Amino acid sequence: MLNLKIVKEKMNEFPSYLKSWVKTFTGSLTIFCLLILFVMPFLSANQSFTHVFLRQFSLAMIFAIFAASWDLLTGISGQISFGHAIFFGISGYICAYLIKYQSFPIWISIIISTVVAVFFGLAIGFPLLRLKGPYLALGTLAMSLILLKLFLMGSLADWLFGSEGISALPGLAATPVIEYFILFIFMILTFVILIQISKSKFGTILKSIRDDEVGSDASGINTTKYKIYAFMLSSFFAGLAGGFYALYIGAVNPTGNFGTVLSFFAILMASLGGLATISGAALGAFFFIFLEYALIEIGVVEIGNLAIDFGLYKFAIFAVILIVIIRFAEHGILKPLLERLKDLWDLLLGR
């Protein structure tokens, strides 16, 4: 009865909490950005906009979910992972296999593939979480590379489909607009859930493990159990992103779904936005995807006798940008950006 009473009290507090949050500058800005994303498909009747620019937004939302899942594991719980593409890739492969070879409906395939990713999180997290710090990071990286090599082996092609993977998959939805809104809804749900987790008692325990694992262990917290829970939660959302990505691309293959670069994409996006913020992962993902798109669209630029292909050197440009951000905004761009926008807003209002 006491627990039920507490739950009812929390439910009654939630609307008032939401109302007070919306009245803050951060809350108002978040709602404004979401409204812009909501009306984006209706801003132009141009088909090229729908099929190209809108698809970039969809891709950014997929990677926002992926980056946020990594931020929960590393930023909130402090468990450094360099192999987060494991869950992303496994889910994508399972989803593709069920759809193409077992004729499962798309949504059933996404659900099953996400659950399989969670079991991989449990199977990998249980032994690897005995490692700590850089050893855990190297362990997850090694596991990712092992899976990549297994999926590339020609002798296992009958089971794992070899280097060609699985192609000719159906899209997530009939049109890019419907696909966009599906991903938009799932992105919002993901961030609401992850932010609430980070603010809950469970999230506080994860942060205490991140800040002082020895002290948390000494205080009676079963740190191994909570770290495994964090691994499973993180793998759930990474798997969700992996299933969406497979249908977005229309194919899966080892390098495209298990490649080490995908794990570092999640790290880069979360770091750009701000570690341990969760919401910073969305900003980092959108920044990353659209900067990459802009660099590819710019293409080759001739400066005198020198021709620079911005698309070819995009990773070097990203590295420079990340170094600059770390130098001048150690905790990512989300917090200083909000502070500058708040100062500008106060200035406009004459406060």
Second form
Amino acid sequence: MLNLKIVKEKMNEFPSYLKSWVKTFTGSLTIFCLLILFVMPFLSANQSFTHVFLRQFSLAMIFAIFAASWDLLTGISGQISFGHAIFFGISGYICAYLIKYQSFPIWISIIISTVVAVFFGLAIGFPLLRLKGPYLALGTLAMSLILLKLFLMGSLADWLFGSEGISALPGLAATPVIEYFILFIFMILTFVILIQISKSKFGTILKSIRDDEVGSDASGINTTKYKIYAFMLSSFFAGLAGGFYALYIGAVNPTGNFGTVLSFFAILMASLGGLATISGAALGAFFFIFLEYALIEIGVVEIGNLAIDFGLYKFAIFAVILIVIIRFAEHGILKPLLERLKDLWDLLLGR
Amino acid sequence: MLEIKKIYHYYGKAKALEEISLKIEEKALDAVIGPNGAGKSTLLRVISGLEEPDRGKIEFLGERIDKLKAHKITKKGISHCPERRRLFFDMSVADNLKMGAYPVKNKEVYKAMKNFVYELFPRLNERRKQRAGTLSGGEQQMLAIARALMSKPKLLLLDEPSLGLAPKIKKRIFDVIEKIKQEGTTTLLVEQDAVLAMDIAENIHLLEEGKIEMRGTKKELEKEPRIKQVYLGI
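Now the other one: the form predicted in complex with the partner chain, given that the block above is the form predicted alone.
Let's see the whole complex now, leading with the same chain.
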């Protein structure tokens, strides 16, 4: 199965591949963005900078991982999920429980919770895969609502920590700067892995299922098997993000970790960047986290007699943005943005 | 090679296939003709496992395949080129072919098949990197046939290859089908255009309302007054 010779060959090719990639426009732009992110924590040692502004970046990175995982399932494999918070929340809860009540080390808890999320992906993917298109979307949405209610009320909820959830968790790292770098590394890893997957033969198979399921069936592809793989892979990364999120916030509760809002966040972010681009998810995540931050910072604005609290109406604004994207940039803004930037760059260089 | 014994298939209560029996010899080119809604496509879907027959038996190379799932049947050597092409529109021509070769694990065979289909359809070679959705109708049909050929099938099922094509391009597609047959691939062709199908097929089966009404060679069928009137328009 795994041919060591091929792996070795690929490893030898890697440096030259990396070099040629950096020389391309998207490659150099990516490196440039990563460099900016890398030096960001060193810009200021100010308490308000590191503890407030820098943490927004960390949050954006968590959501970038989450949105990218959604993009793998929906953008690339065409399995529409409206309930991605399932994996995000379950992983957060497991992680919090293990740390708080079993006093597991942080990293082992994250690994276990991610694995549990994958099992959830399997368990949920299996019955839901008979559904297609909008029905699958409704099925996943219903599943996440059921889980939310299960954790929120009823006799099971007492056992599942009720609406209070679990709080007072330790942070991911001692300082926000270390936390930032941990998330930075994990975000890069996630994106490298997911982009490579989407370019590989496995990714092509997933795309063929998205484009035409009957066609791939007729080509001899076991579509059920690959759809389940897609669910498991996607829930792996969603679970990873969920574990980080629980530690980032320092607490878990049903609405905060299972809320439908989280699923829609993933959809918003990935579709802003563009479906099936993977890297678009990062763009979307940074955009929406900072938009949310800005709206809360702006807070209440008085116009005449009206006092509008922008922080309160952020979702209305997000929804408007989503509608505008769907209407005017169906395939997201990442690709057009890159093209424009390249044009500008060529213009500046006088090409 | 393929033997179908008394197949019945229903969509809910609607009967699509009724007591169909069919035998295809090795290296033959058989055609099933008939009007719209006669059950021609259903017949192919039942053979390739996209639908499970309600009753009856299908044997391929002496093995029962009627209970198998579609991807298993493809691995046994039956390749289905579905109706309305069903291409992967957002993917390149080369990627479409790569997916068609999914059951082929051997790289040498894969390369040989790729060269073979590019030779068969030079146009596809020119458009290797183009998105399948941007091809013209004729090219899309070529790609659909090429994709089905990529798995090196023993039996090729072609569903309405002439659908929505200009007469000149239809002719070109049918020339290729004849060529594929000469290369030794057994082919079962389903076609509305009876004139074209009868030109190239050895055995012709007439399917009407889910039943095989007539069968024979071109010469035999041409004598039938009903075929003349309805299908050949003479």
